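Next up is one chain by itself, shown in structure tokens, the form predicted alone.
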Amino acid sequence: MTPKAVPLDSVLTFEPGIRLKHDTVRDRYVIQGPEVLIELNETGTAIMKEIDGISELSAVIDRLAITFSVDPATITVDVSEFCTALVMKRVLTK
């Protein structure tokens, strides 16, 4: 069963106890929480840095599109799927 994608009007925030942290040993960002450690690549880090608990996902996509000089339509599916996966893993909540 394919999970339903997070709607673009969703305001995402970190689940309680979950945080984005720079891991100096690995020199990369990780998602850290109780029994959770997810290493992020550059793209994942950029997305997670934009999750502020205030902005709708569509605004996050717009900011990322400006940052990386791409059309928002080009990255919408990828960002939505990434965030949906993190909601399913209980890292993000809407």
The other form holds:
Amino acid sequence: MTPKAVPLDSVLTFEPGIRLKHDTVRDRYVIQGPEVLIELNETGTAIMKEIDGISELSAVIDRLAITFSVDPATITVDVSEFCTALVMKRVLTK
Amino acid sequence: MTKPIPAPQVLLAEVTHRCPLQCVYCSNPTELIKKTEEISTDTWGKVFTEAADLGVLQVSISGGEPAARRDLTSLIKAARDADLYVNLITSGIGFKRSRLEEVIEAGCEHIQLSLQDVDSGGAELISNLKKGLEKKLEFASWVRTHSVPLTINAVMHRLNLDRLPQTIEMAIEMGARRLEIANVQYHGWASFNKNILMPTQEQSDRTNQIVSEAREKYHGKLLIDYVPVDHYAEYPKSCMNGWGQVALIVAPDGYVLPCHNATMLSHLNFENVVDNSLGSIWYESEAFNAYRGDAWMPDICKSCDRKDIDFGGCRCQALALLGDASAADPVCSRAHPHNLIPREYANSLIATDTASINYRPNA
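Mind giving me the form predicted together with the partner chain, seeing as the form predicted alone was just shown?
Everything in the complex follows now, all chains and molecules, and the chain you saw is the first one.
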């Protein structure tokens, strides 16, 4: 079952009980939550740092595109899929 | 070449064995630790700090019933001060609403509430506590007024498995974000009640079906973790995700264990946080190194392509059913193709009379 993609005008925020942590022992960022530990790569970390509960997803994508010096159109699908998966895991919410 | 020992990620802090319930499948050791043997608030503070420095990211504060400790809020605060993610594992019994609020205020980030049965009589039969279900429903209604996520841990066995669909519905009504459907592990006190609790194979098969349908139905709403009846499985469970690989347990008296039931492995010498640092215990102690890697494994496990998936299975189960803690897990169909253990063994246990039920005495 493929979940419906999060619309680009949605404002995402962390679900209660979810936090982003810098794991200094292993030098990585992780998402922590109820029996949840998700290791993030550099891209995932950059996306999670932009989730602020204020910006629409399209604005998040624009900012990431500037950070990585790419055309926003080239990352829209990937960022949207990443966020959709985290909504289904109850890490992010609209 | 031996693989380097990874840093631990998870700490299970069993702060007490005291508990108002007397569950017939209690997973704590058969010998309970008394209040007078429990380590102090300050020692727990040291444990949390050392754990975080080692690389532990989350702590589950468990028991017994953690609320039996008067210093529970101090323990939670100490764990948060060490920047650990704090889970509280509770029966919900013995909490007043004000105490729950203090616990949340102290920094508890996730609450896991046990559920014995959706049927009040069934819950009482298991826990020997009257009105337990009603108290749990009230506790869940308090949690729901806060933003702290709730997990329901439903322990399943032959007497309540037929009510699994209602159990899933109740978890949703209680406002749970996660549901653990955990079949009883037949160690510790549960081994004394095996014949009453062991599900039939038909129940086990039906459960697999119900869980997969519920996961589909509640996708994105309720996360479901499922621990099947391992006696009916083809391969062993990946016990503790490998001995001394991910998690460590600190018992109420400060002894550090690689697994919740490890004290039954009486040939091992466990070390205590009062005498040693958590780091030296994790990396250097005899007990933590006993079943790391594959040197201890029987040949059939050593040469098996699943050895990095299930790590040879459960050492406690090997000892309990085969009398040898280094044997392949008795569940494994590759290691024991002609053995009656444990599928037929499981079926042979089944008794219908619950009069012989053995309640756990309190600590």
